[in-house]
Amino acid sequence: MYDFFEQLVKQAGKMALEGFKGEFTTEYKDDVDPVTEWDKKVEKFLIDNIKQKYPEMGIFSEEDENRDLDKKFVAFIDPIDGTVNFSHKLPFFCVSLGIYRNGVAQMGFVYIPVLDEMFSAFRGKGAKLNGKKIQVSKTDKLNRSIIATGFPYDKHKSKENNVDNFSKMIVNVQGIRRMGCAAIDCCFVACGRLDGFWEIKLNPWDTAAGVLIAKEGGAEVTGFNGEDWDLLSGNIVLTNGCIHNKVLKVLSGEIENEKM
C-alpha cells in the first residue's frame, strides 16, 4: 500500500508539472481563491486510482465535493496544494495525500515535483525525503528560529486574519517566511528547514499528510492553546519541540519582544 500510494502522488505531482509548463485556464471560487484546471485533472487522477485499487476507501478532497469521513481508511488529498503560486507562474506547489485509518493518520505523502522532492511517512517508522531519514532542528532559541505561516483567504474581510500573530511573531524571531503551502511548511519543519510553523482557518487536505510527516521527523503539534491538535479544527502550532512553548507564548501575549 506505502508503494502505491508513493509513487501515485509522484506520478501526479509529474502531472502537475507539466500542467504548469503550460498555458491552462484558472476560476474562482469566490473573490481570491483561485482553483485551475489542473487542480481538477490531478485529483481525478489521484481518485480514479485509488477508487481502482481501493475501492472502499473513502474520499476527502479540496476540490470533489463528495468528501467522505464514515470509512475505516479515508484519503485526504490536495491535488495542488500552493494554487495559487500555481495559477500565478511561482514553482512552489505541491501534490499532498494522507492516508488515515479509524480517524488517524497512517500514511503521508507530500511531492514537490519542481524540486523532485518526495517526504513521505509511515507511522512509527519515522519519516523521509527522498528515501533518506530526516529529522527536526535542534534551534531552541526563538530569535534564531525560522518560522512560517500563511494567511486566510478571507483576511481582506475578517479580523481573525493572523496578521495580529504575524505582528507578534516578526520581532521574537530570526524571520518568518510565507510560502503559500502548508504541507510543505510541515515537510521543511519535519526536515529542519524550519524551526516551526503556525497557521489558521486550514482545511483537512492542507494538513493531513504534512502533519505527520513532521510527527514522524520529532515536530511537537498543538492547538494555539497547548491542546491536542485536531485535523478539523483549522488551526495549527507546529514546531521542532524545542522552541514550542516560545511559540504558543509569542501567539498568546505572553510574551513580547523578548530574546529566548
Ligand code: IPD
The other form holds:
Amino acid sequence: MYDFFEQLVKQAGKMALEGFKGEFTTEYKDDVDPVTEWDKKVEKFLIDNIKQKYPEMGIFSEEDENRDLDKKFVAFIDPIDGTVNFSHKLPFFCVSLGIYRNGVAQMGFVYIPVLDEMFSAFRGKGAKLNGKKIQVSKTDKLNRSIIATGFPYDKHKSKENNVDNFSKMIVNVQGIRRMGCAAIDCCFVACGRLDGFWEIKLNPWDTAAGVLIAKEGGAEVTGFNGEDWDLLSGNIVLTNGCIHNKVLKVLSGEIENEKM
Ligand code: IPD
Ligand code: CA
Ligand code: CA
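For the form predicted together with D-MYO-inositol-1-phosphate (IPD) instead of the form predicted on its own, what are the coordinates?
Next comes the full complex, this chain leading.
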C-alpha cells in the first residue's frame, strides 16, 4: 500500500509540474481562491487510481464534492497545495495525500516536484525525505527560530484572519516565512528547515499528510491552547517541541516582546 501511494503521489506531482510549465486556465471559487485546470486534472488522476486499486476507500479531496469520512480507510487529498503560487507561476507547490484508518493517521506523502523531494511517513516508523530519515530542529530560542504561517482565503472579510497573530510573532522570532503551502510548512518543520508553523482555518486535506510527517519527525502539534490537535478543527501550532510553549505564549499574548 505504502509503495503504491508513494509512486502515485510522485506521478501526480510530475504531472502537475508539466502542467505548470505550459499554458493553463484558472477559475475562482470566490474573489481570491483560485482553482486551475491542473488542480482538477491531478485530482482526477489521484482519485481514479485510488478508486481502481482500493474501491472501498473513502475520498476527501479539495476540489471533489463527494466527501466520504465514514469508511474505514479515508484518503485526504490536496491535488495541488499552493495553488496561488501555481497560478502565478511561482514554482513552490506540492501534492499531498494522507491516509487515515478508523480516524487515525497511518501514512502521509507530500511531494514537491520542483525540488524532486518526497516527504513520507508511516505511523510509528519515522519520517523520511527521499528515503532518508529526517528530524526536527533543536532550536530552543525564539530569536533563533524561523516560523511559517499562512492566511485564510477569507482574510478580507473576516477579522479572524491571523494578522493579529502575525504581529505578535514577528517581534519575537528570527523570521517568519509565508510559503503558500501548508503541507510544505509541516514537512519543513519535520526536517528542521523551519522551527515551527502555525495557521488558522486550514482544511483536512492541507494537514492530513504533513502533520503525520512532522509528528514522525519529532514535532509537537497542538491547538492554540495546547489542547490535542484535531484534523477537523483547522487551527494548528506545530513546532520542534523545544519552542512549543513559547510559541503558544506569544500567540496567547502572554509573551509580548521578549527583547523590549
Ligand atoms: C492553501 C495553502 C496556504 C494556506 C491556505 C491554504 P491551497 O491551500 O496551503 O499555504 O495559507 O490556508 O488554503 O488553496 O493552495 O490548496
Ligand atoms: Ca491546500
Ligand atoms: Ca489545493
